[in-house]
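First comes one chain, alone, set out as structure tokens in the form predicted alone.
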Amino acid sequence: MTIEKIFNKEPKAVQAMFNLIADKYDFLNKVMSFGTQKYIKYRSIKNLNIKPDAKVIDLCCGTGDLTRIIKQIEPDADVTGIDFSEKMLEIALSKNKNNQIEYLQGDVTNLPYPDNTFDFAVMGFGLRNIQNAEKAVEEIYRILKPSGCFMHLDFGKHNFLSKIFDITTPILSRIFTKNYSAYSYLIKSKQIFPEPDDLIRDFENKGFKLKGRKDFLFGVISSQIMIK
């Protein structure tokens, strides 16, 4: 089972969807994760052991949670966030104190960087929304320096707790947003997303080697750390 076969997303439609839900995105993530999402993101970044002056890129950065956590953990890192939703980026920019983080709108399947540019690349809850996910992984591999590190964070095992999330998310989205159909899409994308073991094999097929894996909430969320 390859990444390519699992995704069939029209980029413009996905972009429009994230523009629609941008204003409620952070709030609903907090509610739907029962307040755990910031801790999970923090621990996932902390596990990377980012050094001062490292060049780090957050792909599908959304409202910039991971970029801000990177700066919190290592203030001297050179941090960039890229996303194709202009509304998400507007929020990220509004939270970018002292302009310490560079944000740009772009396509992660066609990154505007030379080979071997970054020490670290991170992506949280983004890969399953990319139509050509294989090309995105190839681009990540290309822009990383030799021995560079890729941290991928998303839903993990399709277990009992995961199914509870599938039930509660549509209910909460109907309560707190008018764009609940977008969250129905997100649940469907989660349900067909590969489990971590399958993802790791896909990443390895693109040249990466597994450095480590950390599961959260009994495996409902998983981060994989891959080395170029």
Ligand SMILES: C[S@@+](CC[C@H](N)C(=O)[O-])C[C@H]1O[C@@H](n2cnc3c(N)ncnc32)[C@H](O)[C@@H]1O
The other form holds:
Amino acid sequence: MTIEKIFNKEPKAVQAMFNLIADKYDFLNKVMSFGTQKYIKYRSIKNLNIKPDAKVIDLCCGTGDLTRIIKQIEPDADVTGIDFSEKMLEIALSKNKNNQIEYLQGDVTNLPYPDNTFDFAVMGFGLRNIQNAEKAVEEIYRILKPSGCFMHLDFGKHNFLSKIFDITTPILSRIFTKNYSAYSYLIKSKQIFPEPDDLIRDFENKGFKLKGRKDFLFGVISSQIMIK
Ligand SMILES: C[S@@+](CC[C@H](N)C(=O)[O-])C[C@H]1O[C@@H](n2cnc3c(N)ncnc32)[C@H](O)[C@@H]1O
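Could the form predicted in complex with this ligand be shown next, to go alongside the form predicted alone?
Now the complete complex, all chains and molecules, led by this one.
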């Protein structure tokens, strides 16, 4: 894994990077978000109003935070998580009580599902890491049923508060991990990621319509709800 390959978002390098940081990922997320991330994820899923028996997929599920929140809010939903990092998935599986969530290893730019399969697709902090993000959005559109719903959650506005994260994250990653380069990549990817207004336009260009948007922490984190 070279730094340049990670910065170019080469899938193999990104996969290797997440394998490397998997064991500290949940802990560092909690620290770096100053404890806010779980609440933000919970509110973002709650806003979706997921019904019992809905088929839901969490793309780039990582250690499975969003999948577990979906089950907590709607225990009768049929929930799948997909990610290409086996180490992140190992942690998701270790938290999978009663095997109630299905996890599979795969690439979200090439989803192993027929068209019109899911009622909901969610993605948290994933798109930013995908080299061919356009293809991923096309795949999400394809696997959603007509009127299906896509919730995208990630960093939002590049404002003053956002810059504080840019300063604190490298410091915290130096204190708590040996993977400083991985966390400097994460900050870089956040800084060049489109702001929500631009992202919504990109989603609309792929056929989605905006249903709603919720900003957290003065817009530093944002979720967009898009309808097929
Ligand atoms: C920052 S983590 C987010 C994890 C989780 N969604 C969360 O909110 O904590 C990004 C995840 O995206 C995954 N990922 C990146 N590119 C991917 C791709 N093309 N296909 C599948 N997973 C991918 C990584 O393995 C990693 O687990």
